[in-house]
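The chain below stands alone, shown as structure tokens; this is the form predicted alone.
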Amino acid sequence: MRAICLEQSTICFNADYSSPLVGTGEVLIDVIKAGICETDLQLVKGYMGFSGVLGHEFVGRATSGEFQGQRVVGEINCNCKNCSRCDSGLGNHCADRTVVGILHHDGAFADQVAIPQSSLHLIPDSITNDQAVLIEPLAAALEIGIQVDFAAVRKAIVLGDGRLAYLCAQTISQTVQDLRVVGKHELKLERFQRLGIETVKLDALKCERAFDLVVDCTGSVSGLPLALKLVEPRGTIVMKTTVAAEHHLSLAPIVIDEIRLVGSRCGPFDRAITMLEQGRFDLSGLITHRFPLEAAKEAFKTAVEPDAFKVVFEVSQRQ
């Protein structure tokens, strides 16, 4: 089958990539579409060490178990279900598990990625592919109203202009009005303006400490630094950010000022599609270019572009 794979952190197309070994309770999907987010730039400037096929966000068809012949997408931590953190419902973190596209298990930036059963979401005839590709980084978002009472924030601001940035944005204005956004780049601000958010760019940003809610989605080691300088005391950071790159601050400030900091990671599934399914999302026009898996060095090239938004392969035909 054709396959991108990152090897030695470079990216190659392969063409006659071995078809994946498919594990017990798993199924093996055709992939119609996915999507390059950001930790697949970091993996290539060597985060968590990775080797074989990349891409986690994905639209494909089930070709055998409960959902065949219908389009799912897949959550990307696959766990033992066995252990004690698995029966706490700390899944996403088992210790034994395997991240697809990311640790230990080829991805879906190829004609076919194997998949747990347990880990596929039927996707609604109501929801196009193109909104399909967008639930893992849109789960992500909403998880951060998993781990922030959104109702006790009175002023949030998101850093980063890029494609999780304005999920996570779209996600916060639900619920806090007083919301503004920060980014480099002018023609992606548009994006969140459009929406009525309000946004500032960063060479203009004036960094006070007033913010009781702030959101790294930056990509960048620069992002927490920035974060503690707009964050008030006794306020929380959420970061959405892992990079390759090591951060190198004093932790000083977040003791002093009992600041709350909150990793954040994948969220749920179910509850983007049925928000999707409600409209309470606008995904429109998200996905600024799109590449065939036979052009993937043009296609990483291009993600990092100013201009880009989300670049998504177009792996099948059949839609």
Contents of the next structure:
Protein chains: 2
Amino acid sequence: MRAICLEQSTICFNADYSSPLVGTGEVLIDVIKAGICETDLQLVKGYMGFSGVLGHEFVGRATSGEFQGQRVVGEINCNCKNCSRCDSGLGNHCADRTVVGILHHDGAFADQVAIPQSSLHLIPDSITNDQAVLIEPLAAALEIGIQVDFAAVRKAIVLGDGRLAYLCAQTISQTVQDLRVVGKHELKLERFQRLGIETVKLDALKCERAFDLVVDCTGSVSGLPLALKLVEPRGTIVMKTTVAAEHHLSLAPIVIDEIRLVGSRCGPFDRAITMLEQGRFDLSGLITHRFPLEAAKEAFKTAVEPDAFKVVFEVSQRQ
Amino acid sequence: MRAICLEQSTICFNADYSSPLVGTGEVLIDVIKAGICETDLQLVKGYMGFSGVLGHEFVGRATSGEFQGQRVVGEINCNCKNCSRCDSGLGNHCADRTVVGILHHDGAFADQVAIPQSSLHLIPDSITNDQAVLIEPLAAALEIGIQVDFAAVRKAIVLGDGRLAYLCAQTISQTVQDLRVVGKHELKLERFQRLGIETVKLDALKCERAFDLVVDCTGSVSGLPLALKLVEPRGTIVMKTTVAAEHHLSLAPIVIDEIRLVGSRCGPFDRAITMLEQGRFDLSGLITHRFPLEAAKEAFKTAVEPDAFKVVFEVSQRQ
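Show the form predicted together with another copy of the chain, please, because up to now only the form predicted alone has appeared in this conversation.
What follows is the whole complex; the chain from before opens it.
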């Protein structure tokens, strides 16, 4: 089968990669579409030391199991279901987990991917494939609302104008009235403006400590120092993106100002699917570029360009 | 008057320092005792860029005002009482505050210190001066219980075997059954053992991610990386000490494991006084060394030695 692999920090298209070995309880999925995420870009920079088939945001069709022949998306954490964390509902944090396209588990930038049946979610007919491929990052955005009580937030700011920021801002704006988004790119910020969300260019941002919620979606080590300049005392900073690089900064302000820093990763797929069905998110126009798997290098090059928003691999002709 | 000043990162005893200017609403306090805190040691290393009279942990006698002639302790944040933060009960985070012995306000390593009347707390007769001088750090330790729900904590660990760790461990142990303290110094750890608190030497610590609460009282940049090795996914790290140095570390684990990092500083003096009256803290033997103000250099040298716990300046003969 075709697959896009990461080998020694290099993206390689492979026309003749071995089909995935299907483990116990796993289902082979025919991938329809798969999206490039900031984490994929960090993986290429060396984050997690991953090698293998990339890709963890996808929609596909189950070839067997309960959902055979139907469209599905898959959660990315494949846990052991046998440890105390799995037992206590913290399966996403299972120490023995593999993570699709990120940790010891071949991903979805391929014709097929093997996913545990228990990680699969059926896609209702009302949700398009272009929407479904965004369910994984949408769920991640919704995770913030589980960790932070939006109803108690007075003034929020999202750092970053990229794909995840777009989903996080829509999540927050459903509850928090006073929200703005700061970014570097006029074109990207216009997308937020079209949703009625206030934006500010980074170079015009007044660094006052006025926000009780700051969400860092920059995917950059510069995000946290900026967040610390904006968060008010006793406020909360949500760290939404992982970066491969080390941070070099003084954390004394966290103590002095009694800041809460909250790491936030994967979220509830079922809630994301329900909210999409209810039309509560506008994902139109988020996908700006589409490539076949064969154009792996071009796709990854495009994904870091300022005019790209979501870059998607169109894997299968059959939708 | 006599005073211990910090000038260009150097400790100086001054036998003839000007008495404090007493501002509106302030009361001149005759200092009885004042303790050296980890923050003082960080200030000497350049933290906050402070110059002036050091010292913020003290007990003294009010020379005027509501408590004239009586023993008092003083909160360290002197706020404007006029801004939105002060109005909303966040006076400790007032942007225009001065901080006794730390920020634009001469401290208590002197015969006299000027403190706002509103910052003073009367010391009941049942509390000794040796206890009262520890109320500021005890209040800081109690702050953790306001920020973290101890009742929900399964397994806690305190990093550091110093003065603040001793107070934090006693605070946590009142609610959390499974608590241990990790430190480098056998002699210091024995103090915790005498309270019935389990201890472990740092070089014998098994770095497993098993604690849902980790409290960093190390006063060192090495504290946070160690905390990240011990905290379980979705767990909480409380940062209790400020350090002058920058951190150089990867913060990706905070995101991946959805850790909560909580900065924690000053706490409730009234609660500390009440709990001391109730005999709920054992502070006996905490003070290991006593010096006159004149022995400033020796006192600061002693405070960093492994056998020193709390070093106190005995300022006034009249107790």
